[in-house]
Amino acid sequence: MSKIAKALKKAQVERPEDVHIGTRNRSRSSMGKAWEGQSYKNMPVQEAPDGHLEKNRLLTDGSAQHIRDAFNVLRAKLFQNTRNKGLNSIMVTSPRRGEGKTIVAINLAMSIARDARHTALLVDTNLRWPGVAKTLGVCRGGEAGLEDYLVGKVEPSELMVNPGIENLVVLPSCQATSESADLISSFKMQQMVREFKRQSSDRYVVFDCPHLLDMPDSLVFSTYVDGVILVVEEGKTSQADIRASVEMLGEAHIIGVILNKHITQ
């Protein structure tokens, strides 16, 4: 049995109330202690300088207007396709690694948080290659992350941080693990997604997930969320990979496909 599998089993034994699907009220009560009552205003703040954000192609007040406009359009289209349907849990993935989905996920969450009607929670569920914390400048010094909650080491309230943007909270992953599939498929992960979705109707939860092809994590995770955004890279992502990704997602609700790293003049 792997180290992660042993930790998951131990967590289930120590917190049996978290693993009984049939006892929803009891489970919700237990989770409530950890997740509810978390105000965006009393989160610990880990704010990176604008120079760090701009270097990592994240939105700042100094970002070019056409880039800000592009994400505002993306936000508007997301609201148009989800808001009246109660769809607020969105995963961002791509066919292959390195096509820019983490940057898109972060900027989308930032853009949502800047809309006066909504708040945003950004969760790094790319446990194999976590990138949100490093890109945003949080999780400094190798602090605990989502992976530690999933194996029962910490409570979620100990992990969330505000990156210095009003109405945005980040739940980072801080340590990469090769056994991410076990964590993604765990009951605690499924329960966490349900709780996030339930807590606030005006909040969008954006999950940055691994790429789709060659590994199971995002395929499994797509069954937990309301919708999927697929990021493809202009000049790199092949039509075959896009078709394969759509076929893999099967009955998942694909909200849209984003053409990233636009190079066409």
Contents of the next structure:
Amino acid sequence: MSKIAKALKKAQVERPEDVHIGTRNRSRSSMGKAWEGQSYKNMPVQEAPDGHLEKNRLLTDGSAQHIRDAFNVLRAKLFQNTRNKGLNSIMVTSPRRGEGKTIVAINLAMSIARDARHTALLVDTNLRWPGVAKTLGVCRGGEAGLEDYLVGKVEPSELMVNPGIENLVVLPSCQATSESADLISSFKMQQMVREFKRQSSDRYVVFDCPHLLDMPDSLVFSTYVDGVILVVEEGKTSQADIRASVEMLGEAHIIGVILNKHITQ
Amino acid sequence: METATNEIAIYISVFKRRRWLFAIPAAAALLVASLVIIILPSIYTASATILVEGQEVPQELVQSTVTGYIEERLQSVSQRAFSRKNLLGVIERFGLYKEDRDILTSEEILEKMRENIIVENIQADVVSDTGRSTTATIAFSIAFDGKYPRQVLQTTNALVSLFLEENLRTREEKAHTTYDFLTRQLNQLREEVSATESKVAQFKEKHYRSLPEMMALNLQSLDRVQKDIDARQEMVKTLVDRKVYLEGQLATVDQTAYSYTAEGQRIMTPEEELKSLRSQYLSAKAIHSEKHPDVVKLTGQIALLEAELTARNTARDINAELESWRRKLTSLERQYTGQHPDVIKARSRVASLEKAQAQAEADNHQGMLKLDVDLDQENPAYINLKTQIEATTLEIRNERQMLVELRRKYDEYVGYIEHSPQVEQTYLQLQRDYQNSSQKYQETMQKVLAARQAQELEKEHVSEKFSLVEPPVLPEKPYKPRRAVLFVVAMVLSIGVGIGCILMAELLDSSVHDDGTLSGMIPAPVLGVIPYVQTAKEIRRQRRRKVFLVVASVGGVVMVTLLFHVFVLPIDILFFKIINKVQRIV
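Beyond the form predicted alone, can we have the form predicted together with its partner chain?
Zooming out: every chain and molecule, the one shown earlier first.
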């Protein structure tokens, strides 16, 4: 644990204090009882090297400016659409598999965390094909994940991890399960989402969900959250799929769409 | 981020997105097309120009029998010259289409050869006889296409000579046929004419006197005969009068007045003899008795003579009276009918007189002396008169016969004249037939002469003829395929293929490509457009690929240029050509 504390300290020294302290205090004050002491400050830090992030297409300081700009625009628009309405639990999904949900979700969460006014909690609810932990480089070895909480083995606070980025907390899933739909529709899950929402208003909770079509998981999950962000891959996702997805989501509030993998010349 | 606000921008973005889909098929198509263009066999052509020379002898003097449009004749000559037999001969001789013989039938090879033979007319604007300007064929060219220059040249030569020979042959044949035909016609017509001629001659012979041209003569003859008849009748009348006169004269002359016996004694008339006998009787009586034989003889003689004289006188009286009464009767009959009393009276008188005459004659026969027979008519006046009467009678008979003859003649002429119109009709018809056939004969004769001339024209080759003005030459460069043009076409086509691929992909692709479409589809806003996040590895790989591409494309350009230089046109020549063109334009 001392090693993590050291790392945290080091991070504190490196970052401009004034901005982060304010945020930290606010978030801490609004934290719920069950999640107390679960601030990123005293949670385990599992930092992945920049090379790993870069390899997994995650934004680093060395990322191309236009990509970072794109995420900043995305963040700004998200804020614009949600902040005043108090929508802070957002799920990221897409019509089909492999359209870039996970990377968009992680990058979005990271982007939100970098904004001084907000903290971000990234939850990997893609229990069938969990990808967040692997992409971020957390969840090494046989560590427990979200699925363990849902089956009642551990508390969420024990699962949370800081990936080495300030104001970002990750709740990963580590093992792929085949009963993902049952787990997602369980009361515990619903409760957990409600709890996260309740804890803090300036914290955005981003859920990385499985794809929508021919899978019940995300459809069920969409009823728990405040809004849905639909990731669409340029040149791959068909218009019919998009329409079908919108129709499937029905009542759920779609905050917006993201056109992913745009080819710039 | 780009927003395709107008169509061009959309197209550009589509093109950018699918540039490989464009480039690869286009390049592939171009490559394949270029290979095909390079592989295509070179076709050489050799062409000969043949001038159509007009007739050397002016058309006005000698007309050729070979007429019709030159184009049509060229067609028919080429059809004959390039017949199956001839072409197969040429193929055999020069070994054409050797490579096709295993695959194609001879019929197909022939078809191919015919396609490779091109006969083209060369036309010029001329002013025709009517003064209108028309286009006429003045020359034509025969060309042959093939893969091997020498073979092409030989074949073209052979084809040209085939063509020329066929033309000569056709012309001579045509001229000969015309002449033959006309000659046959002429013979036929000649027979026809002679047949009509003989028919006319026969007819003329048969109806000689009734022919229209004899009409005048016939009329004239008729007139003359008429006159002749008149004259003869007049003559007859005169003669009859004369005879009557002579007979009157005869009556006054004694028949025996001047007759002499053999002893030179004059023979006396019965009256004189009676007188002399009576004086002899008186003297005898004075000498002899009544019974003396001389006296008896004299008495007998006297009695006989007396009786005869009485009878003769009676007869003469009766005769005279009869004659007078007959005349009377004739004149009466002319005036009155048969019932008139005078006529009846005259008739009965004539009848009774005739009876008396007959009686007298009968009495006379019993007599010893016959008035006319027994008495010698030795009176010269009497004989003279008698002779004259007889001559006149003869003459009258002659004249009468002549008259009969003349009348017959007259009738004949009248017959001729009456018959004439009928004859004329038939004659004219015959004449017309004759004229027709003879005219036809004349015409045909003219034609035969012309045809003979035309034949001579053809024989001496002074009629319209084809002369080879430009013999085929060995082709040095292929004229087909025009690789440069084909290359341009291939380029355009390959661009088309690329565009087609893009269009196809766009048509099949229903995916989203820009935020514009996306925002139109979803009730929610588009939060962001995230560029493709490349990893460093990917960037490196892309860079390597770019370098490779540049190298490859430069290599490709060099390759294509080299191929062009070797197979199509040397680059330096192309360069000069372009310079030339540019200079001309400037």
